[in-house]
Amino acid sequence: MKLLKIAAGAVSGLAMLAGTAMADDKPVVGLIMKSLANEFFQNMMVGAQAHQEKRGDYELLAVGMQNETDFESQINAVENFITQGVDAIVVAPADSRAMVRPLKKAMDAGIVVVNFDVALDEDAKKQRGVELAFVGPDNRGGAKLAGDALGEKLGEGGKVVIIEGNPGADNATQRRLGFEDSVAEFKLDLLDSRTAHWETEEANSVFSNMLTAHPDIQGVMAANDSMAIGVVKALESAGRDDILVVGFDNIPAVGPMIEDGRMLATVDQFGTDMAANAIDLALEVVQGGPELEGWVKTPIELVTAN
């Protein structure tokens, strides 16, 4: 497993959890994260750090998986954190059934756990009888703006795929509704979709396939910018400038590419403030605030070169 410290200053780098005391006897948060291959996790990060030097009366204890599937990383940093006694864990979880069991018997140590970003599977806490409010955006609705967007653009009959995320992470399955809802109201011909693990070389290999089988592809929707590039990247390697792209995270990555027409749309969740708002919450119920219940939900934006 792969810990990153947060202290003042700059990343310290990768380090392990060593001693339960903190210093000034200040509030320890467990900070779990996915991918920081994932240039959305590593603005989360710098949104992390910062928050914690201006708050500074907290320490922050982060945890990056190696990539996107690496989900034992995760069972193993909440594992970690019970063992260390923080005060608090904070979790946007790769899989949202298998992260439920940790996550309870953090819970059962008495630790404050605040679900971000990715919900965890609502019948997983029903059979743990686990009660817990998640923070984030509306990815469904957030996935409908770009696919709308597409929608707008292509008009009836419009031939496109979808490249989606993780098939056990919630916000991978409600980003794929929210593209078929699209596809429902603006009446295109959803060609293919697919799981790309949110990764962009494994996104450019299942687009380049798609686009073998069907040349007559007109628009992609991409669960995650990340993947979208990987998209962009088989369209230029093929010499297609006729297909149009949408994401979803809004990562700096593909500001040019939307301002240049390589992509369409994305979606901003404005990741840099969402840890740093969750830990907010965690902290406010740590110092005898009251618990957190349903969902709390964040901002989400279309972003165009309009």
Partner chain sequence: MTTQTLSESGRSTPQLSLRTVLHNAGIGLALLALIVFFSVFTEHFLTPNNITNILTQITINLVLAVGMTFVILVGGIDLSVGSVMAFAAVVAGKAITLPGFGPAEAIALAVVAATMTGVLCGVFNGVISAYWALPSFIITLGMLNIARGAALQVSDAQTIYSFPLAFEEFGSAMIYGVPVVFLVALLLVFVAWFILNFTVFGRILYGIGNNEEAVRLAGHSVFRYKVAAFTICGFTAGIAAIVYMARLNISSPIAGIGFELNAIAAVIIGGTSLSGGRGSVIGTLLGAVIIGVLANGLILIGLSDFMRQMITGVVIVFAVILDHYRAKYAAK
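Alongside the form predicted alone that was just displayed, please also present the structure of the form predicted in complex with its partner chain.
A single chain, with no partners or molecules, comes next.
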């Protein structure tokens, strides 16, 4: 009984909080992100909160999810935002197909929807009759920047391997394709390509084994920096300093590695600003600006030692 009362109290408290948010004249933006266990999205949320405090002319309701594949909670979040009557939903979809239907519902309810970070699936959009712009980085182009940096150093015939992200994840696929574009352009020799599920320890093991199978590897393209760190540690324990490593994301932990040459390059897609920029775009539309169209590309930058 007591527990029930506490729960009831908590629910009404939340409802009151939401009530005050709505009562203000400020527009309300619902931000839906992927796993907050991921450093990248955690920083993005912190960036969005700082942005809200700085602008001060809107209310921010932010939700994340438990893990990268928990799309159920994203769908629930959209439905909750529709019920709460937010003015805009800014969303980084965990699944580019599953999210189309609930977002269509939100658009039908007159909510401005901005899709950022990962693009919704084109076919799924067509099927539901949804016209929706995408605001986000070019993962494939970004990976190609890193791959090209490696290709330039190695030249034609350079022997490389790719460490991939989660099989099936859209950004993992795009980054792999970007690396493969570089392989084709610089006529590199791709010896092997394997997943390490974005994770340092797994990348360390998987890459050690690849190095044993192919001792003549000259370059490694890792689809994120966490895996690049695992590769660098594997090279250190194998006593090899002749192999070049590129990563993606520019997390703080790789800063020293790029400086001292253990890593050749990484790619910054300015994740901290990404949600904030998407919110700016959404607010413009809410305030009567033109609808967004096509692909609004956000900046990406190659990070090297100097």
